[in-house]
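Shown here is one chain on its own, the form predicted alone, set out as structure tokens.
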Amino acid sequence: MEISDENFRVWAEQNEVYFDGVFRLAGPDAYAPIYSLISGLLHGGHKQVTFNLTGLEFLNSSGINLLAKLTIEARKMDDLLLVVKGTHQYPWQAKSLPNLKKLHPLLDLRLA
């Protein structure tokens, strides 16, 4: 399944969800389809789920809240390893993504 518009694209392949572009959606309701897509992946019986953010140029505060909410949801699943891939290419990622580890200390954060 894929969700996209002219500014962004998010899609899942097996146990990895990819984010690409610029996310400036208006609030939690606008992010609801993305939440549903990823929540389904988290509850899909995988041992590991990866959020690949390396193509995500910008994410507004509502989008960061979405990542936090999904991270907390993953934390509740004892047998699931959550991997977050980011990049130093976009400064917001190096600043914001380490905060996800405060919500889920076992999260595997990979900033390249």
The other form holds:
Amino acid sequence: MEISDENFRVWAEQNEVYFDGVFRLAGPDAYAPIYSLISGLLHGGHKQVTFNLTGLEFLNSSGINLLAKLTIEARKMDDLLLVVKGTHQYPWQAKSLPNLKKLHPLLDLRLA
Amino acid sequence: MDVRSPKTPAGIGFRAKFILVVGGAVLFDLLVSGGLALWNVQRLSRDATLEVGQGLEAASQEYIRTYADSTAAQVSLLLRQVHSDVSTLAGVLQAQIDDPARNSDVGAAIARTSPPSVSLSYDQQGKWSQNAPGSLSVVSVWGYLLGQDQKPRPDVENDIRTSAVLDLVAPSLLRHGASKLQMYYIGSKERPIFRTAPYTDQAQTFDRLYPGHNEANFWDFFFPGLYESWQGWAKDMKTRPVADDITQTAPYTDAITGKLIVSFFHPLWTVDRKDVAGTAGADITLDQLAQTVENVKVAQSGFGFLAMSDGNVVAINSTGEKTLGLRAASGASGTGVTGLERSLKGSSQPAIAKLALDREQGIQHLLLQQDGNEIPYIVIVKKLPATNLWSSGPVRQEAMSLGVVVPEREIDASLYAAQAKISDATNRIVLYQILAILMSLLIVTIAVFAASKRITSGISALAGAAKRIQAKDYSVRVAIRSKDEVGEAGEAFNRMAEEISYHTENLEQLVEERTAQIEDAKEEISTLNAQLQRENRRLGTELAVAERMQLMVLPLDQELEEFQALEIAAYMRPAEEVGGDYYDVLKNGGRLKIGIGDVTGHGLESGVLMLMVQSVARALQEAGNTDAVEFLTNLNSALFKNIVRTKIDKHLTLAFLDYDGKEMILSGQHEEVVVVRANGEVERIDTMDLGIPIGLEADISAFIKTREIAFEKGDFILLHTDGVTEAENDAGELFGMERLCREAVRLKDLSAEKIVAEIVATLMHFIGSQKIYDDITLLAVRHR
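Next up, the form predicted together with its partner chain in place of the form predicted alone?
Every component of the complex follows; first up is the chain already shown.
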């Protein structure tokens, strides 16, 4: 499944979800379909789910809220390993992603 | 749109093209076939003329040749008949000679029955003896054959008696067979009596014409050399020039009748055949030969001629004589017979003079002078069978030639006539052919016009109808009766016109219906619009209330100005009516708490959350909560519970600066804090380790840290929300921390208010016409 517009694209391949482009969606309601997509993946019975953010150029604060909520969702599932792949190429990632680690200490944050 | 008049279609019409194409094709076909026919007719005519010409010429020549042959045959026949008669007479006479006793008896018998035949009387004047008229024949006995008593010698007397047998034979021979002038017997050289039938004044005529004949021997006088030739033959029959006893003379004037004659002699032999015993003879007038020859009539003026081998013409008619340019010359005098000299050799026509007659000739084409013109003639010469001829001197072989002369013009007349007929026929055929072509053209033209009218009338009708449709006359219908594609097109057109007509006529009704529908829709839209306006108004009012509430809680300018040690300036601009940014300056006694935060998103909910933060922070401040960690923990706790209750799915970053006049304490997680020293150094303080977003967790005490910031006179601190650093220009570039720091350093000596104003101006210039995505908040705190 894939959600996209002219600026961004989100799609899942097995247990890995990819974010690509610039996300400036207006608020939680606008992000709801993406939340449903990834939440479904988290509850899909995988042992590990990976958020691949290496193609995510920009994410506004509502988007960061989305990631935080998904992280908290994952934290509630004891047997699920959440891996977040990020990049130093985009400054916001180094600034915001460590918060996810704070919310979910078992989260595997990989900033390359 | 086509504005041409329908009456004057531009260019060539379909019908004209049709006529051009079909007419052209037919014309071409007609001209080609007609031309071929004419050419063939001309060629046929030419070939026919040639064929007919050759055929006619061949036929004409064959005809002339045949004519010549036939004429030659006639002449030969005539001669053969004379020969036959002479031979018969000779046979009788020879038989008498061969049987002297019977001869004597026959003579005695005739003397008894017909005394005038043998009773002669002496003529004193002529000195010859001759029987009296009344006998069937005349017998002349020349003076030198008479005795002293003027009576014939006894041997002569015997001959007179025996020769009387002529009376028995000659008359009947004269009456029958070929026409002969006279038949006669001449005795031997010793007794050359002359008995001739019928009776004439023979000796008298001789005396008149040939004086002195009575003194000389008959043979030597009249026919010198002839008798001697015969005597030669008697010795050796092989010496005859032609294997025939009969000897012909050249033409001469008959002494008795005065006519031109030819004599035919058959010598009689002695019983022992060793010598000549006289001769049997017959004369024919040249007229008889000439008649046969002169009867030759080929075409209009063709004629024949008979010539001796020496070229002497013995028979020809006067026209022929004139045409051939012959000149008669009198015979040599002093001889017994007067010959005729009319030779081709003496002809005034050079071509005739050259004409060789001594050998068989085929057809010759000659040009003869006639009235000063050269007229072409065809001459054919046919050699007759050879005969023994005496002319004077010894007997020699002679072959006469028969010539036929015809003007080519007359021979060719039939050819010309045939050619003229063919030419006439050709011209007639050509004329008929041309007439037929013209008639065909006329018929085809009429047919093409008629057919084109029939064929194109449908198309014309369609075109006309289409033009009327174009002129918006939808009532038009075409009537095409033909059962072809044009007819189908006409039917389709009529159906189409009908539909157009139907739709056009129903258009008004349709328009009315549509108008009514539109009216209804318009009303509906109007109602909706009113509803929308009401809703908008209501929402607008709501937003206006929220905006006002948000702005109401911001610190007043005079609040910011009342701190002696610090100079504080702030700028906030929401991306929409209601923003999600938060800043506040709370004073409680000597303590000052400066807060900055950013609620996710913007709009009413963000604004409400921001109001909550402001209220809770104020309450905690008023409650005397001086511990920064506890302050944030409690604030988060209160907010978290409210977020759960209100189901506001938002959180916020939030940081505070606590200043007690000496120390500046930073707590909470928000954007980097920029500190610019009086000497221009810049310090960027990361707040990631100082907290966690507010509203995500119920208890965040574990994550909150504090950090002291050195803050001396001349230093200033710059707080901002990500609306500043993440503002985009037209190129999609971000304003960024570096640019913000450079601006801060550039403006380090200015007042806090100026610093904020300048940075905002730079930022707005940077954004340009690009959309402002996020709320922008900027706060400068300067140490006085």
